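First, one chain by itself in structure tokens, the form predicted alone.
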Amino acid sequence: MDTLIAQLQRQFRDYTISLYHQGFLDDQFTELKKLQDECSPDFVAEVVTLFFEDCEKLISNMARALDQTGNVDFKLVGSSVHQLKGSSSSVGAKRVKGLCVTLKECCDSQNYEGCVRCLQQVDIEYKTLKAKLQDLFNLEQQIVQAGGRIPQVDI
């Protein structure tokens, strides 16, 4: 068991690691970590469903306003995805929070073709931070299932 434990461990810093290597996460995901303890245990999973949650109805918004070709409300975009950068900021999503500023400059700009093209983007990754941190959470709750502790990663 301590093997499996310790197998669990060294993976989980390993996948942690990767993330922010690959430019997934940066810091800010690191303060929200530190906010967690035994009394909420899941509060950065709770924090980061809500993000995904948000993002969902973000992009959906700016996708049917994008949809109005030759009306596009581009104030309508550009403040759904100030709030996304935003959010994205608020939780670490380093890939995200920087499509998001491309996105605005194309709001801007009033670049329909860069706006969607960002979009698409934006949702893509979005989906695979989502699949990612998915993978990092069921990591976490397998570490605690066996009886180990999540193991402090210093980036």
Given for the second form:
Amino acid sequence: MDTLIAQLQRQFRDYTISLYHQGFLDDQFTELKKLQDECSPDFVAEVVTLFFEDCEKLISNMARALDQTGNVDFKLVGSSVHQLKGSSSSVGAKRVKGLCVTLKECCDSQNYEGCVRCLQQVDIEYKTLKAKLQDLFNLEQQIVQAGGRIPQVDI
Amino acid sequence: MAVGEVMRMEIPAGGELPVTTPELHVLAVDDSIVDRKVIERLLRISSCKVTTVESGTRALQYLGLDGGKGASNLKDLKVNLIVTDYSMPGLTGYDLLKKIKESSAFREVPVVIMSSENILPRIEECLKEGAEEFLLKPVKLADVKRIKQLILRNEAEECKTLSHSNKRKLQEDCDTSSSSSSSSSSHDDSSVKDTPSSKRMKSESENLSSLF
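Moving on from the form predicted alone, please list the structure of the form predicted in complex with its partner chain.
The complete assembly is shown below, putting the previous chain first.
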């Protein structure tokens, strides 16, 4: 008979695997999980929270820069996307990072339309990831509350 | 009891010195809050004491190299390793590296540069300026463990060098200061200077030799 804990653990495992397979996360996220332990049980959640705050700030900066029609500071957009690419790389946010690469290219070639389109995609993508990771953390909480252990998932 | 006999007892054949390894203190410099959090955790989990700062300018202030008033209480400041991002606004990691290598207080401290970009001329430039290593971001636990081993090994070898020179002193009944035997560091001048790390190593090896 499948206990609640076992069901939740299976859900957690499947969901985690799907996030990797669908390209939302890469092995840097796995590296972050290695750094989480009893002394630092919320490390991953804390880092991704900082990352999403970073996303909000940098995307807002870039949107503002792109809004200055006729006088767009592509250098500013470039440095912001460089920072965003860096932090997305550090947390394993694979899709966000990929979009940053594209955005950087548009920026380097001063392709205004491309930048605007790409920035919108970055915005959607980070919000999607944020929702998915929230679901994942909720699953973890449910497992712990049910008295179970969060399983180690090998990708 | 002959000095040689005690030494055989104290120093194992492998040449490893029985000194306790003090906790490494690492200064981490990065303008990204996400990267600061990650590098701090990587270092803490590797049993290092960590201080993080957000810019090259702050790093210089912390080290007392900015010509400011902070220098007076820095006599006891021990930094065993500096890890810095390359691309930072204002002072880049390369600029910071240069300033550290130009200083008398911290030029012996190993500096590791981190960068998200794998640009060969950049890497060469940093290594030429005296960087210990160049790490490609994102930094992983294996990278930090490797760096730590490197630093510990360098310090152990420095200590061994000092201890050997002390042994010779005892045997030759000579009272000159530390010898100029070459250390494992990559710097040109091979004499061991009285930097914070070598000072600590020297006092530890003096404690050792005082047993004889």
